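Just the one chain here, the form predicted alone, laid out as structure tokens.
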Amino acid sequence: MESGSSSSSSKVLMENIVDQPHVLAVDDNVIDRKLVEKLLQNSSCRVTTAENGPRALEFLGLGDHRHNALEGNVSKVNLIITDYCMPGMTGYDLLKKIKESSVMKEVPVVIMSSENVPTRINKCLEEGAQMFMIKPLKQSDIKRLRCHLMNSRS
């Protein structure tokens, strides 16, 4: 008879997955998206990426085709980080849609942009963004974000 070692190691793996915050990273620029994904993974986050606002809404179950969305994504996402300037739907538009949703409004949203425009930053913060970060992001930015995330989870 087999010993239970494989079940205990899978239990530890599951606990690690539960302890890792799950971040949805949204950016239309593939290089920026990969950079953010790598920085988040280096900070022990699980990352799902989307190349635009509609894809992000679809993943969150808030898109036009809600019946296609994976059930339970809501509880699995601890943070959404999105670029501001994206074609079709800006990060600000995405933020507004998320904050309008009764299910998703408590999930922290961080907006990032390569442009430091105070009126844009204030508009996003007034709409409910948790933070506004200037790109390119560095590991220290992600560490600060992770601390913020851990504080909001407890």
Second form
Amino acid sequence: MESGSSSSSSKVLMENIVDQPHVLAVDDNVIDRKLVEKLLQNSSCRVTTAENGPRALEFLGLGDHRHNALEGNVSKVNLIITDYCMPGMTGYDLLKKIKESSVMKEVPVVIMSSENVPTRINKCLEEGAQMFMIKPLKQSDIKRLRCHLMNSRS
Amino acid sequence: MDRNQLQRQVALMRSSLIEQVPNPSLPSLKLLVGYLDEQQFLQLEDLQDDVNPNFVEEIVTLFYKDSARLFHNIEQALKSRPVDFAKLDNYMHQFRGSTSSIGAIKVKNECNQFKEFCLAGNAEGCARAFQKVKQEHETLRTQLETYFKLRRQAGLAETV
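Next up, the form predicted in complex with the partner chain in place of the form predicted alone?
Every component of the complex follows; first up is the chain already shown.
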């Protein structure tokens, strides 16, 4: 449920990050989607999942049909976590699209991958990814992520 | 079998699935040794709570449903001429990711073998490696089914 107050949208974002961040988790693998969802829920996050980049963009209001332009000032999500290896639009492509958006570019994006490839990691971090995580994710990774998020907001 | 006995069986089976050292007092459990990565599988179990008491079983069910689809794709790709190794690698990458997420180390190791043959463009090698993947996959399924059944029995016994 979105907060109706428009005058304190940044305050709402801060509160959400502290209490119950809304996270968009993107992964084409159904097992990993379910796993990351549970890990996040266990850390008091509200989770929306998407199975690919285009669906994620649609949810964020950045898709081909930009019907959410008017609501664009208050970000729907506090964090986006996405798999790197996805067919069609990779996690990197998705990251770029998010960073290109005036509305969404402030939302932290975390990339996950089962492969530890330094050039890949650097590429993502340079493009503005907040963090890069190696799969399979553990509860401790999510805890670390939340700490990192809270620190970078202050 | 009373509740305590059932719970002991569940615990023993679980540790046999995970640990490298078989429990000598239960010879049938020797077959189960080392199928699952301790860290990962225990992590899955840690995610179970009152809201999702059967989370692990749900994930495993989902895994087998999804792997059926991927196996079908792999089989088709292995039959086609010429063999599309990029496609094969793709499908196997997907499957391997899932095995890693549930901690199925033996299955994952066979996936790694498959990948080697794929990279080398060796279709016959891929086909052989795939047979091994399927074998380990089936063996694990049987063990897990027994494990979950025992677990349910132990759980049911608690409510009596």
